[in-house]
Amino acid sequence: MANKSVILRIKRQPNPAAKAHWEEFELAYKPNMNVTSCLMEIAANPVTREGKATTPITYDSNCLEEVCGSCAMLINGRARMACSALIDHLEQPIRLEPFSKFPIVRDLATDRSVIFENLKAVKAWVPVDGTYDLGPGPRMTQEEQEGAYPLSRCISCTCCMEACPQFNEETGFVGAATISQVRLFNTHPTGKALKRERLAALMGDGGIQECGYAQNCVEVCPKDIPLTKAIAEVGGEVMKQAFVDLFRR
């Protein structure tokens, strides 16, 4: 086991205007290694497999326990979290690439702020009247809580958006994560005050009609969120709202 090594092939790009290139690194194997720990080792000694000195790999990371959603990248061609990608379960050489559908910042880091703009567009929050203490809110039944909890696990990692064939510049599709949050807040006793506005936001360009139900989002979601079920339910609500609005004019 002492002679076992880990080989990583990493796609690098120093800035958005530069041409991308690949670098290979070889590390000594340690039990329970994940992709993030490998990137940390490279940062401590940034030397390629050929012995050439280079710079540490730029990547996003924070919690190291699949909670923050920061370290999402393409690992062997699949959108996933670097912190939970165990080396023992990956085929070598391990290929690391930045997400392809977001603007590159540097190396494995991309600008995924579009998801937060989408969440703002659908008002993905519970509205409150001021900043003072409002006291306890409406009670939710155990059944309601259990139904909402899976949707609340979203960590905004954007893996679902990267894997979605409908998410691109031409469609402007908001993506499965945003739609599932519409479902979450529309079922909340206080959050549903903005239900009509959220559904209306999904009727325009890039709205729910862009979804082709490829189901790639469910396959890659690290939190096992029932995304296609949420999309189907919200789709039905959008149709009902559109029908009501038609006769309200």
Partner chain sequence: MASAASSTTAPAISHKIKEGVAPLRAGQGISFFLRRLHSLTGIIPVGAFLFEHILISNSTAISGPAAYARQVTFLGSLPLVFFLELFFIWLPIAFHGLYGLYIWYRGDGNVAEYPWTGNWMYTLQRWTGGIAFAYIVWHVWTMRFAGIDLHAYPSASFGKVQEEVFQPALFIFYVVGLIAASWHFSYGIWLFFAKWGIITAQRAQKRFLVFCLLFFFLLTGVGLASLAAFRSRPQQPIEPGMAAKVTQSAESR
The other form holds:
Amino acid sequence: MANKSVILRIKRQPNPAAKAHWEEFELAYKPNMNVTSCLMEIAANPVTREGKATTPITYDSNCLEEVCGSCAMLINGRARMACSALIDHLEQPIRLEPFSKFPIVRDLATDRSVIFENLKAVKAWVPVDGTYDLGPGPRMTQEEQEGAYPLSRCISCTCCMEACPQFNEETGFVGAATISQVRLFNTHPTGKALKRERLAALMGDGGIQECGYAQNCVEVCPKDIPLTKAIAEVGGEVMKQAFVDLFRR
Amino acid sequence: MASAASSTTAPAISHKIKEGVAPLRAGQGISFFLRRLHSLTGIIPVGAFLFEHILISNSTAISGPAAYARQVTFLGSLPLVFFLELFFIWLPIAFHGLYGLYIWYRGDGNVAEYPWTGNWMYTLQRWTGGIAFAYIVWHVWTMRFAGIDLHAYPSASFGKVQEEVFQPALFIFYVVGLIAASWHFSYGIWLFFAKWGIITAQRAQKRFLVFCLLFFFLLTGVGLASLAAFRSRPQQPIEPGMAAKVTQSAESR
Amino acid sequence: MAAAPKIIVVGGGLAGLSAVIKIAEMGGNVDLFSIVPVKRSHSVCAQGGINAAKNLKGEGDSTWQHFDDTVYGGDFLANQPPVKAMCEAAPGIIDLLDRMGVPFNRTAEGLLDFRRFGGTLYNRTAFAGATTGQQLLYALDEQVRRYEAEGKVKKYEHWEFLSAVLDGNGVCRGICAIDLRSMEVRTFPADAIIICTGGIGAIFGKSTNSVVCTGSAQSALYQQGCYYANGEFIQVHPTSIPGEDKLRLMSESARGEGGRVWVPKKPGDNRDPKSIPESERWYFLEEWYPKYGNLVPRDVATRAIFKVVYEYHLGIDGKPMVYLDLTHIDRKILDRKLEGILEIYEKFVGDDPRVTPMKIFPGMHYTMGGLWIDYKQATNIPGIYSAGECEYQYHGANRLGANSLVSCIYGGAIAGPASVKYAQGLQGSSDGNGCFEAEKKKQEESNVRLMNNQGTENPFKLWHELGELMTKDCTVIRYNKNLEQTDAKLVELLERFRKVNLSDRTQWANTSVVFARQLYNMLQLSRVIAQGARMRDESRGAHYKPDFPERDDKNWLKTTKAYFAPDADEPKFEFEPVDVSLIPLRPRKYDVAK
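For comparison with the form predicted alone, kindly provide the form predicted in complex with the partner chain.
Now the complete complex, all chains and molecules, led by this one.
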């Protein structure tokens, strides 16, 4: 492999109705390059490897430090964030594709809004009375904080959903991220007021039962969130809830 | 430039973004019940039956045809045996198997892109389930409904099994079916504990996985030993006349 | 009773969401516009924490001390009454966030933990690991989602603000925005609008800001008649990690938790940093500023690093970099309090900062300047409010670390109710006299012009030039001659922009046309920064001129107010006295306790 250049193969699709095709780009190698820096370079000089003029690549991005969750795409076949995909660590030619399980917008940009709908469906919030001054929040031990914090770092990038064999149009599975948020809010002293509703929501079609425990979610998660643990814990809670509902309601 | 204005300000050819995966249908449907029932039937009664079938009943073959016949006689003597079989074995297996195939159909295996242990297990669970189901359907048919009725003639049991395992192709089918069912059940126990939230932490899950693997080896080992027992003895008689009828044998006890 | 007030909030970061929540709570209806899904807003990047004088460490801290630190840290350029109000509101804001479920770090007793940050001697900064901004944004995002589920908020994500719709009386009646997917230009009526569009980092090419922080909305409004205040005050963060696509922030909390900045004493010393003995390391911040040490305010630390690198030539390997060292701190403490930021360094550089000192260099980080607003967050155009980094009110000439999150939430919480009150006082509803149609047409035509332009200039390349130009002459050290040249070059870039040639002329999710529009606005706003800096012949906070090294209160204790002169196509300036009624002026020095 010539170490003085970077070769990218990018799947292009001008709009949702068009057919996809591949384009190849060659860039001069610089240290510390990542996939987003390559895409920025292509925007400034949108010419393919064969010298054909083309359009800049459309892709989602924002913070470029892996905390906003925008730039998720398939890189060499795997779901990950483009900003933290360092060129030095990737096999060339680098293959860039849009997520396969989300509706395509254009090129590498997909519509991942389903995750926000899911968060709505499980009421992923703490039901505060209002924003007026009601004094401090509930006390929490360091241990409780350390349990909540990792779950709270979920950036809604949807990598866990893309990599999940159970997430597709057939199942309409809610995905690991949302389940982990249920765990987060159900353990919060105030948030747990909605615990019943959240668990009931997760028993709906597309709910937690669709999980096949392939555990890809926890492997691809860029924030190392203990997703399988959260799913197991919520799984237990859901079963308890189901029994309570069966016998006590 | 003004002339171009009209063409571009005209409403753009608006494309529609596809619907994609539907959001969670909060609180709707019965798939939760079905999936959990599927999970449960895998352990009880299907798994429990497998446990009994391999570790208890069929292992008696290791002690020889007589012991084996006694076990079959005992099973056949259980009250309302047909209904026991129907409601605690056949229907649960049929549900577990058929719904399992439906689950398999709905998933999109992606072990090529994400070749990690858990994902391999996921894929394997589907294949082993499919193989085991095919094997079980065949096995139930040949042992229970075709040929000599073993409830009527328990002492023909050893021979009837032997007749199959002496055929190389069928013997391989036995071994494959045994391994597939054992694996499917062993990892199924692990899955059950994870999905029902009994063992949640990753480290604990890993420890439990080792236990389930050991259980798999036990099941497979005992099953193979039983198969070896069938093959290690000369072919026993199967003809109704040569085998004692169940009533007689029950009396003789 | 009149219908519920309809407010448009542009921008879904902390300030925008804070405003949305307040409006929804008051019964108003909100249309929330954001380029990215609001959960992906730039506020997520804030790392270290949020300031509030809760005095939970028995240090005798008070909101007055917070106020004093903020005003002093801002070199007395901020109007003092709103800053005082913000500092007084801060403890309540922390309580609110705590109630909303932000996983703030805790003490053994289960109370909020506080750490030290730059520019103060108190432990005043509440934090949630090293991702405080993310946690805060999520808390507000969740509350907004709740209101969205109740139908009180409608989100327009993947929409970009283009301009305000002003009626014949110069009153704002709504906005004009573009759908970034279908490219449809549409106008939206509202009783009032609140602009919460964040920073302007893209003007400097590479910065610590997110991609959407172009300042385009502020610039558009400035070109429509809003005052833009104190544009010349640009904060350069002393510790960023240089990268190909952006400068990633290394939070001030690294120093707050005991991180030390040093360089080898010998120029060109290229030994492994760990093998350099203590006696051969120069902890220049600790030596120059014994009282505050590594926690001097950002402008001071940045200039010190520049001095060490460019005057003493002591940068690591002769490159513009110094060490930020955490290796003397216990691994467990680092993981508990700083994991998020250490992970960033590890991920993007490849070294473990728990073992190897980090290499850092100053990077453009924040604008203290922004849309001019009054004490109720109202701009000079009736019906337009603003909150967050895009306005100028709270940080004077330099912002203290961990004060931005509080100013965003506080500003939004003032702007929201103020806009509702304004809306309720509106006389009837104006049909706008066709102003909606006219504005839409104007914006569509501007798109068509760009789309059809047959030129030679690539907008992305022009942007690179702009970034380099602004970073070189309009950041840490400023000379009048260079600033004049900069403005001349900006005029040149604006001229070249007319020859812009888009490589993408399609009508679907076209990023080029959107970027070109942003670039034009960046260029216009750059002139405000460059000219403002040229005029201010003094050194104050982040604005430093070696030729005028002292603060000049006699001539320059003034807010710079730029307004756009359409005929001249350039900024004009007015100056407004600063309200210093509460804390008397005193020199700003960090080598001794104040």
